[in-house]
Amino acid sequence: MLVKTFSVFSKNFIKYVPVRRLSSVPTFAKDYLQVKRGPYKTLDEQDVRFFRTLLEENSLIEDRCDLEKYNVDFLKHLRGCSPLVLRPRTVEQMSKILSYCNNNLLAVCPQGGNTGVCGGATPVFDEIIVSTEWLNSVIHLDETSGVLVCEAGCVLENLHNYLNDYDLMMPIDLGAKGSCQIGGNTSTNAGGIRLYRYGNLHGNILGLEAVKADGEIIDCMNTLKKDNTGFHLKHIFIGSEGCLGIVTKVAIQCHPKPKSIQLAFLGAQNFTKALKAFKTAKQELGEIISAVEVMDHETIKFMWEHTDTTSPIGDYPIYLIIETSGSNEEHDQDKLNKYFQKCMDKHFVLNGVVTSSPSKSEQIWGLRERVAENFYKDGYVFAYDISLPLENYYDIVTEMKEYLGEKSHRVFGFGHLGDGNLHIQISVQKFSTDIMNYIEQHLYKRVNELNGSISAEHGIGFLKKQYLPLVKSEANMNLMRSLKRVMDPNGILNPYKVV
């Protein structure tokens, strides 16, 4: 019998005793890898006076307590020592800030919603934090083409809500959408749960505006899908993590909001079976698939312990979330039900539910999207974001469990199966550089051997910088360094990050 919906999340497997929840003070980033401070000037009162004359009084943050949320990263693992946050309201103010900092050798840490997990938005020493949070206006929406023009500080969820009134949607959706900003999404080329359907931001951003380190405003704004006039300079800034310039405005291609959204939550015996279910989904649901996510049993166990929510279908080693988006609910529902039945008949999955209820879908997505926000409850969680060929996708989780043994109390994996992006988490009782090095030297070596990527969608930031040469050739590294020197000769933009 096909199950089309379900009532409530039932706690129908063994309740695990939560591990002891640890609290710890974030480590100062400057001490994390014993980084040496660059040859930058220290902020003084004369500098602060200049910024006060340039910006409104409440655009500066100097109070130590207020600075804390800007100095500490999303996972509460790193802490910077910035004495000042600047919040410009216009691109002209941004330009003058960077021009002054460049002329006076003041290092700058660009920051959006501060939801990154690689330390890319966290100051390492005493860099001035330049926040885009007040550059938050929607400038224009072309309802016919679906092109939205907005400032970099617009929160992703606010853009989703704005477009909802026009039956449009953003091409990107993240668990951190309630606080992440489109400028930060652009600067990290963020992926998210629907990249399988809509592609990454390199393909959806039609134009942007950015400010270089010397204050020069680069206008790459364009709302056309096709424009081959010269080098595509916008792509220099997409994914450059604020090291080449600060994005202040974007033009992004939005998509029609689907009239029919169906969701399947499936339980499988192992990853091999789940992979067969995914392959079948591509064959049976190809034109309407919008997301394919995977979670292992340990992830569900983690969610039970820290949020008291769990699987609606019981206890299985591997779970798949398959979402379809289309224009005909009866057609889409029929296809998804037939797909589910086929997977059951072939024993690719052992159980599952299918729903079109928004509230039930939200509950299922909550299992997946709320994982990261609860990491801090599980001791110290090393969170890694990698891409692997699908045949090796989950093997790395099993391998890391065996490799670590009793050195960790939890190793779990979930991710965007549709695009080969795996998030592997390793939870330990207490952070140490020894355990970090023990994990990363093996993990990244194996990822490289398997022809994977050490960063699928989170960037390099501060935490992965030392491993970038492992996966990039010397010629590639030299070219990136050369581009950095051309765009930011004094190295004031997000120093200690990426290259």
Contents of the next structure:
There are 2 protein chains.
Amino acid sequence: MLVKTFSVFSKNFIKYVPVRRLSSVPTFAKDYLQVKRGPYKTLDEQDVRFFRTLLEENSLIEDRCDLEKYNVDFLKHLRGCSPLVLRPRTVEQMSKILSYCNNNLLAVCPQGGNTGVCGGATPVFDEIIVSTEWLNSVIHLDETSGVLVCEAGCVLENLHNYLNDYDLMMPIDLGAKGSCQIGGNTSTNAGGIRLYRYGNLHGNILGLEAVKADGEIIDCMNTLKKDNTGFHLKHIFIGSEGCLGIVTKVAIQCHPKPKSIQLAFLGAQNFTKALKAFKTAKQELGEIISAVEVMDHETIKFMWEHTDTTSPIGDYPIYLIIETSGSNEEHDQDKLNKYFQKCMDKHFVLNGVVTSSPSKSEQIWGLRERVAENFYKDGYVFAYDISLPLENYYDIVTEMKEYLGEKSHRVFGFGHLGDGNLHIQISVQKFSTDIMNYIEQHLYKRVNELNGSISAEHGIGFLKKQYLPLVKSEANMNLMRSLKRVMDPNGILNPYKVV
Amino acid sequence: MLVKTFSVFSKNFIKYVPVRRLSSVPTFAKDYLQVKRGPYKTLDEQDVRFFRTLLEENSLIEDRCDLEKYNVDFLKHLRGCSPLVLRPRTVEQMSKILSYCNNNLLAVCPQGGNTGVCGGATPVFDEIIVSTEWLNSVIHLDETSGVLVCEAGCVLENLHNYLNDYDLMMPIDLGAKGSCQIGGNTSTNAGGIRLYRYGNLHGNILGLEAVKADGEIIDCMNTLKKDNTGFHLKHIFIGSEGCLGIVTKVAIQCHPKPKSIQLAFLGAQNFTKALKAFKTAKQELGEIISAVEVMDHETIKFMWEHTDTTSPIGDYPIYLIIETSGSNEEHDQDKLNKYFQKCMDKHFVLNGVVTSSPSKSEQIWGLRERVAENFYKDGYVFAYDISLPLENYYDIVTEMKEYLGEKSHRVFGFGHLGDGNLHIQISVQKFSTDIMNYIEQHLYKRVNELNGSISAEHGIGFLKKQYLPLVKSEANMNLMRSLKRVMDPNGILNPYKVV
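Output the form predicted together with another copy of the chain next; the form predicted on its own has already been displayed.
Time for the whole complex; same chain goes first.
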């Protein structure tokens, strides 16, 4: 069966629901973390005239109201005050913009779909916003190799839809796919639900084109799976959050769209047993696993209390969702049924349900997907995106509960177990910077001690910059700064972010 | 069925057979490409005394005979004349060695298993060889996540054997696995037979530790699938062939060992039909494909004439080998049989055989594996490792035949079609630099024009350095040089290589 409702399964849009919104007027980023403006030139009429000669008229946005959506972040948490958005239509225009800004010491905030959640894509002061939204053409698709070449501003969902006609799909899927752009995905090494199966963008981006701060175009537009010629420059731009260059074009490895999608929802006695069920899945389901998610009892209970969702299997301390995607429905069903029976026989799980029905699958995914949009019902919620080695994956939830005691309402643990990626969410009565600092200083210290990551998918951006030196050695920080100096000696690209 | 003879399937050791050997005494590298020695200090007794105080006695090799195997490359094609090999046992020793060399302007040639085929791992003049062979401990294996942490000097085959006990396997497999080291694999972004299925090392190396030219240790020892904290420094070291730092430790994502391996050997009317059969395989076999190889008639015919191999299916212009690896034998057989039938029905293939028998599979792989070791029977053979977009993949073979005319005996085309990686081999009566230049100047120019890669797996090293500017823009070359200056301002690391 060809599952036509494929796009329904957007399993992590939850992260993009603005649960952290403090008020209807976002805080100025500069005040939020008390940052000082860098020694950049202030945009003047002569600069604007230059950009007008370079670009088509509607490529510039100067109107205060129109600027709003570029100046405010996706969560409506932070705002900058850029007076100008530039939307080049060609890499040559991009090159000339950056060259001019570099020569005139004008700070630049590169922006894709502006869906980042760490403030990496919005200006802090008056940086000129350089948007990739009009670099939005699909250039070429090789149907046999599955390699898609397109411009950076292509919206992820548009690429999904484009590929659908060729029975192909993108190797990356995000909740923000309706707005986020492939260039921004690349610049942030965006993760998402398909990472377990297809790996991250360092593996899937075969080639890219980027523009350095001085306007120089770096052409790494390779469409080959194997190319070992010289230093692998493209990786400098992947995940560097627009601080080392602006990505303008990518070649990306796409994959055949699965013909069969199956789902198992399993209840286990504790996390250790759930981990054994996961390990068994790797052995028994191997090549067809496409997602391994975990949710704790606190999370599910909250959902039952506050939404119309129901459990298909009753009450258990830990739940697993295992999804398979394959090329043969009968085979996949057979594998999944046998796997479930094995887990039951070995008492790794206590109960479960296996389904290939899209409506039942949707109901199960609903439990996982609708978590964050309902958390606000429990007060103000601090949401964190961390990775941990599997042996310590769930301990941090128990530990944070003990650490916080009555300071928090609840601590919820759920996430992409398959990737070691935990979303730990902490609800409190109301927001205060005191409680935020109390949580973050302990959480990030512990995550670091456990060899985890304080940002699994979301990057450092503006909001986590202060914590980066906590988790990186002085030598690593120095090397990052050296790289920044080489790539952007005047520091015009995305200042106040990452390093 | 658990295939116990897994290690038998080393499908590309062929590349490491010394088909290009010119004589029993390898040429001095410096004379081969007429390179001038850099302004480095010559090692003196005081330097050696320093290294003796730093390292255990047997960590130094100074004896001329013992130095031989470190000074001569794997193909016995090139030699350097290093007077000293250093074999640190800890990263701290590595750090002190490099710091001393950097301060005293002593050139260094980093070396792993010395199995490179472009001269990247052997000295050109008197560089001190710093070998990772005694950094050879397995540090940790997380059986659930499949993440292995080990030192750089671990031999790939030893890691395979170690993982075998845990029903896991490395994501990389090479013909040179008995000698090559994981640190060298990382530094060269080595490819091999499993790349089609598991991707390259940028995706599979989760973390690494490396030492910069000045001795500073860069710790990126992450074991997580998702970590977006700061610039992604580890990728600077992957594939940079020891020119930007020496890798001392890695964390690598390993995969469950397949329970079922199946093979199809197919004959097609022409390359276009073979490509259609490949595309169909992607759709029908999807997640279980583990290798897609191609061989042309010239290659197979030569094998029949010069070896005891026989064709299981008779005479066809193009042959495909498709291997599957999965977790369920019955399912995999069913998929492969149906796939074969579909290809026959659509006339994408004219004949074929499908087998799960290890002995029959070995016989088929033998045809592919033993190609290079027999080519010498046709005179001197120039062997090239290129990538091309699939639409142009085979054209280059036809074109080179026309271009060379009677200058060559034969032009053979075979390779990893799944990766777009072609091994084009050209036999001539005897070696001359004239014919080499005649071939290479045209071949590399055409590969570049077709957006291919002049080095798919083997890197640039020493031998292809002259061709790098042909295939990279001035901006890219400049950026590579800037990176080199930042990472190694005195240029002590692997001089005369890559850039």
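A quick note: this is a predicted structure, and the numbers were derived from the prediction, not measured. Residue numbers count along the first chain shown, from 1. Think of the rigid core as the biggest set of C-alphas that the two forms share within 1.5 Å after superposition.
After superposition on the rigid core, the Cα of Asp434 moves by 2 Å or more between the two forms.
In the core-superposed comparison between the two forms, the C-alpha atom of Pro317 has shifted by at least 2 angstroms.
Relative to the superposed core, Asn222 undergoes a Cα shift smaller than 2 Å between the two forms.
Core fit done between the two forms; CA of Tyr376 shifted by 8.0 Å.
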